[in-house]
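Here we start with a single chain on its own, the form predicted on its own, put down as structure tokens.
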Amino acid sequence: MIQNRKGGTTLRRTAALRQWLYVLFLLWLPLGLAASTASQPSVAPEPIIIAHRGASGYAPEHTLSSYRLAARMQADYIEVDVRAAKDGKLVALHDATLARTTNAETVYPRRAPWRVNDFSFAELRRLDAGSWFHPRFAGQRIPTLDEVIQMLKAERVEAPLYIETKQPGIEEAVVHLLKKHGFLQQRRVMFQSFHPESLQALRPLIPHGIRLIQLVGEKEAHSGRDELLQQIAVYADGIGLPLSAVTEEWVRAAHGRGLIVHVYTVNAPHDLERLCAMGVDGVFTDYPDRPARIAACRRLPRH
């Protein structure tokens, strides 16, 4: 009987000890999890979404309709390609010629090859820049950079501009216009160009913190990566790569040089997911609303 009491007492003490240990474990668990979480890197934001020539999958590129739609789709940046007309007026237009996106061949049949810089702004204004895309956009005009900014301000659009200088020599005029409208500041504008001399000309004209992105074509991206990145890092803050050329090695090498990586042009969800896994910093897309539907596009920050 005495042995049974001692055995029962021992069992009760063991059970009580286990209960206390369990309670202590429950008390420690939230603190342990918090400490564990704190030691892990936090989740980085998604890559920025840049509306390629506006929402150009839904409306004619580089028209006010396209920019307005991109803003409604909450793009992080709206890309505006800028070049000069014959009289120096800054217009929003991608191509060096007018044949693809306007009715210039009909309006000016004897002025082939219809180069933009052979036409005054008044002449450009006569052109229809929307019918080629869809009849419902008939009558859309080639806008000036000033009109694009005026529209964004009038409609209280917060999305900043991602300006591509399509030709060297327009940098001072672009900067002057942006400064006049209060857009020449960090988080209101970013610049890119295929022309290194254009970015180099912009550097002393703009405040510190406004980013310059060197665009690279497919041929250039497939040759001499390290040397190219070394050159770009001298005057630019990032590199714009074509979708066909971007690889994890490219992204890692660019980040190693302190350069951000933006990729053009990304329209398929599987491409976006792949690029997110690589850690790219931004993507150009014709459909700014599509990335918002992809919840898996998150990544851990690079070290």
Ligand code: G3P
Second form
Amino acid sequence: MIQNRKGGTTLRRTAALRQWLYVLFLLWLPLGLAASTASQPSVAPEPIIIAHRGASGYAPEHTLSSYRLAARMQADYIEVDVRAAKDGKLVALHDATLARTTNAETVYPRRAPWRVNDFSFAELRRLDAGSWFHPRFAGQRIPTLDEVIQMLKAERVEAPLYIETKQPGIEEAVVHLLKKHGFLQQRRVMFQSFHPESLQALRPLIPHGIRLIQLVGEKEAHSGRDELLQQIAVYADGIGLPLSAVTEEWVRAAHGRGLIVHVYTVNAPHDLERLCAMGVDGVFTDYPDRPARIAACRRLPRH
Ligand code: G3P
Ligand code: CA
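Switch over from the form predicted on its own to the form predicted together with the ligand, please.
Once more the chain from above appears, this time first in line as the rest of the complex follows.
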């Protein structure tokens, strides 16, 4: 009997103790959760890695070698600067002249200043676009945009293209080519330009969902941010900012207007770390294999 009373008291005590523990648990829960999330670094959404002019830190920019390497390094996008030769052929080339990245001065000594659109494609094709970078790339040619796409398709590369129209007036020809290869229909392309009129010309030519990125130069980036963003938000989906100008304020202001932020050109690991942690949406880099080695840039596993 006593056993019972004593047993009863013990039961009541255990029940009371269980209740107290439960109340304590409920009280602890939010604190516990807050603590656990506070200790984890805030994971910014993963920035896309854009191979700037291909893997141009390891191979001569805008050559098939550079694009192939960028694909092998699993870049999310492969950047191609596009210009037109005198006969309208679309070629992958950054500069308006040929002197820096080809042997044009040797092959055409009397054709200074060697402007790209002063040469037909057949004349451009005679140039060596690799030796300037390193002798082992001797004989690399200036590829056409068509050849770049054909190489990516032939080598089953999934990575989409990030096309920069380097001169206004080539939009229809570029879109026609991308349509011919199905890149437009598959949304396997993003466009960028320093020329607003080029992006405005592209908009009616492309299907919904393909992004247009307005590149901002050093000078513009350091004056009148909000006014500039207001203008850009009318026709573009994002901005391309130079590394020297990007700040949390820029990123917040652009995101506030629904504009994504891509930054060029980010090669130093400490800059990559800083920008990835800052929550930029993409980085152009000559070394597309580097971000994977930086925690802040590392991908969350895709489910
Ligand atoms: O688009 C980013 C970057 O490519 C723009 O500058 O001169 O390298 O074409 P640039
Ligand atoms: Ca470019």
